[in-house]
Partner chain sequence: MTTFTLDTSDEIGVARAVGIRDLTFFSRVPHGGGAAVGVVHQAAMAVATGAARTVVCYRALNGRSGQRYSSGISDGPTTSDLIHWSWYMPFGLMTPASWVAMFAQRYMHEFGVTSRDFAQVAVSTRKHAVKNPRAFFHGKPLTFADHQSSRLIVEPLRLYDCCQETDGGCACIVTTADRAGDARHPAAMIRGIAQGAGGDQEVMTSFYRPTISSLPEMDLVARQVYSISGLRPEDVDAAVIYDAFTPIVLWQLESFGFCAAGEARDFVNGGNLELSGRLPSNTHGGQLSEAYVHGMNGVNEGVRLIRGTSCNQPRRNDHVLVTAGVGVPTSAMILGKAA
Amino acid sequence: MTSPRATREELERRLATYVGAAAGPPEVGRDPVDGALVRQWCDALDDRNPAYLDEDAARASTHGGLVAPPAMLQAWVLPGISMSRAAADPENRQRELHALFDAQGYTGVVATNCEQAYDRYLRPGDRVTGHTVIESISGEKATGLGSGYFIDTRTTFRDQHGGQVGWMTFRVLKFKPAAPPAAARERAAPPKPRRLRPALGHDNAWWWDGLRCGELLIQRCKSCGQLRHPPRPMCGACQSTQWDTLASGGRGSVYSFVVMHHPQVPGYEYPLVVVLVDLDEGTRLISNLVGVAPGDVHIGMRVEARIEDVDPELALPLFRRETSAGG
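Stick to the form predicted alone and return the structure of that chain only.
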C-alpha cells in the first residue's frame, strides 16, 4: 500500500528530516585488503603498476611494500549479494528515502556525479569500514529526464584503527519520468528483431560479400579441385592452402532436414525448416526452405536457392521448391 501523495511543501519538510542522518549501519568490509582482488582489478583495467603487483619492486619503491590502487576504495566495503536483503533493513534510511520518493511518483533514478579523495594508500591486511551520511537533498529541479530532486551522500572510509583513509560523495537524481510526446512514443517502438548475425573473419567474409553481389560461391581447392563448404583456410583432402571459387547455380536436392518449433529465437518465423542440400556442383549447404509446408518436405526433394534480403543488412541463400520439378 502506497502512501497518499503529499504537496511539495509537505514532501520537502519530510525530506529535510533525512539530511544529516546516517544512511544506514556502517558498511564493514567482509575481508581485509587482499592481493588476489587487487590482481583481478588490475587485470580488468590493464593496470600494470608494479606497486600493486610486484612485491620486490614495491618494496624497493617509495611505498616500501605492496599497496592497493586508490580507486578500489569503495570495493573493499561493497556487500555483494547481501544488498538484496538490505531493502528490509529498518535502519537503512537511504532506502527508506528512495521509497518515499517512489510513493510520490519520483520513480526514476540516475547517478549524476561521483567524487573521491584518498588520505593514504591501503595495504594488504587493512580492514575498511564505510560510514555514509545523507549530506543534502536539493529542491525540486526541472531536468531533461523530468522534474526531480538531487540526493548527495558522503561516505567516509576508515581503517581498523579508526583513521580516515578517504571519502566519496555520490549524487543521484530521483525524478518523475517525463511522458514523451506521441510522435516520440511511436519512434521508440522496439524494432523488429533481426536474425543472428554471422561471425565474419578473414576466411569467410568473401563468401558473404559474394551474397551481397548476388553470387552463391563455393570454395574450390586449386591443387586437387575438391569443393568445400563452409569456407576454411586449408583443403581437407590434400592440405593445400591455395583456392579459388566456383559460382553455384543454387540447385540441388534435400539430403536431410529438420523442422524447428522450439526454442523460438527472435528474428525467425516458426515452424522453421532447416535443410541440408546436396548442391549439383558436388558439395552441401545448410539453409532454410521457404514457401513449402513443413509436412510436404521430403528427402530427395529438388530445390533451388535464391539470394534474398532477410533484413536491410543481411542477404541469405533461401531454398524453395525447384520450379522445373513437381517436387
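Here, rigid core means the biggest group of C-alpha atoms that superpose within 1.5 Å across both forms. Numbering follows the first chain given and starts at 1. All of these numbers come straight from a predicted model, not from anything done at the bench. First, how it differs from the form predicted in complex with the partner chain.
- Relative to the superposed rigid core, the position of the CA of E96 differs between the two forms by less than 2 Å.
- Comparing the forms between the two forms, the C-alpha position of G139 differs by less than 2 angstroms, with the core used for superposition.
- After superposing the rigid core, the Cα of P231 is displaced by 2 Å or more between the two forms.
Requested next: the structure of the form predicted in complex with the partner chain (the form predicted alone having been shown above).
We keep it simple here and write out only the one chain, dropping partners and molecules.
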C-alpha cells in the first residue's frame, strides 16, 4: 500500500462513504440447493435429521419432501476458492474498505458476531442469491486486540423468484494489532539465559553492592580485627557485633578447584572452572577462574580477581591467572 497515512478525521470521512453501499455485486449461488452438499454438511455436524437426509421420511413429514438445514443459508452463495481472488474485483467495495483500513495500519481482522434469520426452508433445486450491504461502521474502539473499527454488514438472501428466504448480519473488527505484552514478547524471543542471582538479605547484600561499586570486600571485626568470609552478623572469636570492611586486593592462590561438566545449567559456560581461592588477606572465597584451560589449573597457582559485569545486573569477582607481581 502506498497511500499515505490519513488523519483519523480524514479516515472517518472516507469510511462514511461506504456506509449503506452494496458490499459488491450480488452473490449468486454457483449451484442450486442440492442433496450432495446437504449430506456433507450433516456428516460434518453429525446432524441425522431425516428431514435433510431420508427422502421417504421427509415426504411423510410436515415438510412433504427433503429440505436443507436452515443454517446452511450462507453456504449456498459462497464462491469457494475464488473468494481469495475477490480483491481484484473492482466492484467489491468490502475488499476496498478492508484495503483502506490496512493502509492505515488497521491490518488485523477478526469476525466477532454473526446472526441469521430464516423465512422458509430451502429445498433441492432452489437457487439462492445474496445481497450484502455495508450497514454501519463504528467509531474507533479500544479493544483487547488493539484499537479498531467494527464493520457491520447485512446480507439478504433471495430465491429464484426474488422472494426473501433469510438474512444474516456479520460483524468484523478491523484493528491495529497492539504491541504484545512484555511477557508474551519474552516468550517470543527468550532472553539470553543468565547466571542465578544471589538472594539478598541484611547479612550479605552489602557484599554484592560492593562488587557493583568495584570493590571485593571482606568483613572485619571492629573489636578484634578478625576477617571473616562468608560474612555473618557476629564475630565468632570475640562476640562483637561491630564490624567494618576491608577492600581486598583480589590476589591470592588456588586452594582447591573443580571442573564442572554435568549438569549444565543455562547461563553458564562448560566446562566451568570453580576455584576456592586463598586471598592474600587470609580469607577464602569461591569464584570462577576464566582464561585458563581446565587442564592447566592447579592447586597453588597465583590468581587475581577482576570485577566483571556478567550481565547488566550482576557483577562477579572473576579470577584470572595473575599477570603482575603484587601492587
